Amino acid sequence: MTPERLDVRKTYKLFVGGAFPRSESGRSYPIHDGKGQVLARAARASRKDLREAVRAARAAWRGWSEATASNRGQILYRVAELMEGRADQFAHELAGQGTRRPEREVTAAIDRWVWYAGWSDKVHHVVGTVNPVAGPYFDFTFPEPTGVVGLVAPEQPALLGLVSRLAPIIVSGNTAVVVASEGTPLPAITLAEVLATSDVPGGVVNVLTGHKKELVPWLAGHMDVNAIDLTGVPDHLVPEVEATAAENVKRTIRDGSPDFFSEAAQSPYAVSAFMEMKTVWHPMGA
């Protein structure tokens, strides 16, 4: 006689610094699925947590920001491919907790990683340029990365609006502190577990899961965050977080875009968001 076998459930953590930790709190929280029964639990990230992945995130920056941009592009378009190997478990994912159409929704997050990747060595050509000046010189500007940034993902869809806002940060040489989906957050951690075997290197891109109304005011009142995309947060929670923002002069950017499957959802123009601009004088004929 078989013995009747338990399902392996599995253990949902945090991904930090290209590892997979608990949170230092020991806490969680419940997920649902469609019908309103208990999924799965998610960890439930911390301040500490918070800052473990902030340090991460300032660590992998250097070598990230120095890749090429032809490698940074490689690198995201192995991304995809990956997640094209996994697309049924998203799929799975998203259909669990109650998304219509969620193979519409993961061939979409794959393909917008294809075309981000696409733009790594184009995007400077577009938001550079030569400056005309009055004198025997070359007057250049050229885009730089901002360095580490906050990402509050969108709650819906919360697996195609955190790709079309985290591979725009990533593909120019930012690195990431992702607050995922706080009531669809799986899809955030598979793709965690993609980045982490891919050649993504670890600290570049850090996802914790959790609440909200905890982690957003302390990401945006870090003073190592450079910048911090607002695309998730709350309306109610918008003007406390720039007002935060505000005091070391955090760059905040908030995409208004109500159709995240729309050509409207992608632009190189969301990579240079994430980016400052760099003149350089050079004297001619030197």
Contents of the next structure:
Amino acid sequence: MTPERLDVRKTYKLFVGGAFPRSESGRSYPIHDGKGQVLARAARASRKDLREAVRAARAAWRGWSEATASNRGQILYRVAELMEGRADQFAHELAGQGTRRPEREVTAAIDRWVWYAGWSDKVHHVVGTVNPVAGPYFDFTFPEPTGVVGLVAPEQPALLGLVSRLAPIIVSGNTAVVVASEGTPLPAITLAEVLATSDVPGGVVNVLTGHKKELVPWLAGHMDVNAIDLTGVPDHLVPEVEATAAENVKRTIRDGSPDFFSEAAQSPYAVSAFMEMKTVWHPMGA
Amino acid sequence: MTDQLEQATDQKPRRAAPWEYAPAPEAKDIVTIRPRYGLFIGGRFVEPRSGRYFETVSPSTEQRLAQVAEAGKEDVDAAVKAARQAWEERWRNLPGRERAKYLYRIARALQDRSREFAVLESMDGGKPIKESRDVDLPLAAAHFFYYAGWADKLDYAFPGRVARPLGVAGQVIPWNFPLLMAAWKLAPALACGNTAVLKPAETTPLTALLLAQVIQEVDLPPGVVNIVTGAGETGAALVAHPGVDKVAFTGSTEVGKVIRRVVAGTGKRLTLELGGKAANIVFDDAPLDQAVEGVVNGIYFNQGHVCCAGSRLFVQESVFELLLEKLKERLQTLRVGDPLDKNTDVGAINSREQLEKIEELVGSGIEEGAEIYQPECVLPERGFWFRPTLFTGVSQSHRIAREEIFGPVLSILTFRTPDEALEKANNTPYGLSAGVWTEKGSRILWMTQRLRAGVVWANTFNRFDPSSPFGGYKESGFGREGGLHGLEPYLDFDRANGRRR
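Let's compare: the form predicted alone is above, so bring in the form predicted in complex with its partner chain.
Following is the full complex, with the preceding chain placed first.
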């Protein structure tokens, strides 16, 4: 009789610049299962980790924003392929943390990712315009990515909520610094492992786990973050965060979807919300 | 500093202006200015509850033009309530085609009375009549005309989205294009079914108050547009008022940030059109004479009181000397003086306060080691004036290369490669506009794609049109005005689609 095999447990770390570092602070916090037992420990990111993540996101911005829209679409579609392969693991982690019907959430998240991937080379058709100005000029307006976007992920549903907000941010060429669901951070790290093994360049998505109240004010105040998604910011913190975001005139977006499972939670306007409109004038003449 | 300024102006022009101009003043008698203006609330001019009035002065003569009511908190409250009532009882239930007709009426009335408005604009704000007549007025009328047509077509504007009006818009506008900014704010707000409370700038309230008279004449339902005059406190009361659903602000980045903080956490929708430090980039293959005209238009148009002014000129090294020579020559032919003179190119600085700000920044330019050039020209004795000015030997760290001067002051820098031009052009917290001058089409598109600015003019500058979206990247603000995109800030997509705001 062979002895019972001891399983190899995963260490959940941060995802910054394509690598998986621990928090420089050396801290972690316990993640419990539905019965109050410790399931794992997640890294408790510090301000310094956040700054490193912003730096990585900025470094990745040029390459990612200048990739062709078609290329970004294919890279993101590939992410969905890999998520499908990890579906059981996602479901297992969600179930472990007390999520009911985890398979439903996982398939919804994969489908949402595919839906957004397809917008990479189409959102321009929906929100771009050619402007009939009164004069001999060719005048047109098209959307461009805003830059580095901070995403405070919704607490629940931990995977679907994250995917529903992250995919529209990066599909247009933005790079992201994610503060994961504080209570249910494990799916975010597993998604990071998917991204790390996909063709998404390192630094395009950076994932921090930890205490929102420690991280969000610094994300809101960071001068090299262009926009912030406040969907996962608790209501009572929103005024402070929006006020802090004024320092460099950050765009602040908050999704008001009542139900992430509904189709109303997906929209090309969630993509354009993190884009800037550029208008170009060019004279016409022989 | 004074010595250096004198030295700079002592330089003899290379070529004297080829001819003299006789005065050609536009007649003022087309304008009737009331001695005193109340607040425009609920369709009537009313005395301010604050009991306070302030004076609006002509910056070209320093003459007092009129007394204007200063709206206090209670007045702002009355205006917001009037707007709310008009929205609930009338405006939001009016079919789009009827809203459209009111806007068309306003557009037509502006065209009918365009000269009157233009003269008043130049008297109150100091801008050359040539510009108020040929730019501000036609564009203001066109803006109402353009958005009028959207009022009954909103279902086609945003595919897949149900759009509803937001309610009451609180709008705070600047003094550089007083009537035009009022049009930019009011036309889309009303077309989308909102009512508005507009706060004009304290130095230039008169054309907004004349617009109020037009609004009475076209029978716009009372309370749909309310105009509260005053200074910063009035604006602060408006943006902080809980009855306002949407705040729109055009002005400085500094005040924009304050407003952002005030609005934080309230759920009010917000758009900000803030400052700029635009790069105008001239490559060595550009048609230089055209570029010179574009550079001059870019920075000296409206005395440089333009948020998208091309205040940083980047010239490719190989043509720097030649372009500078042409530019200096051109500056000598600019006529500075009476805004009402039809030949005037550069009018009066809008206020003493602004003049002092320009002088302070120009002083810093000299102190930090840049070389100043100003053409010889005689400035009127009274009023607020500043010579068209350019600086060479400017480095990126100089204040005149970083801070918005909002005056007729150009900072010239050089570059060697397109990459260097881009790097320097984007090296600013602002991102409102940019210009590119080159004959090479592929380079224009390469540059426009990489310039972090909301409007890029290629081989032209300072063009505006109601169908063309305008607005900034980065600290130049967010939201667009003009075009299809100018509708979005005034529509509620959330409640209509079952989302919380």
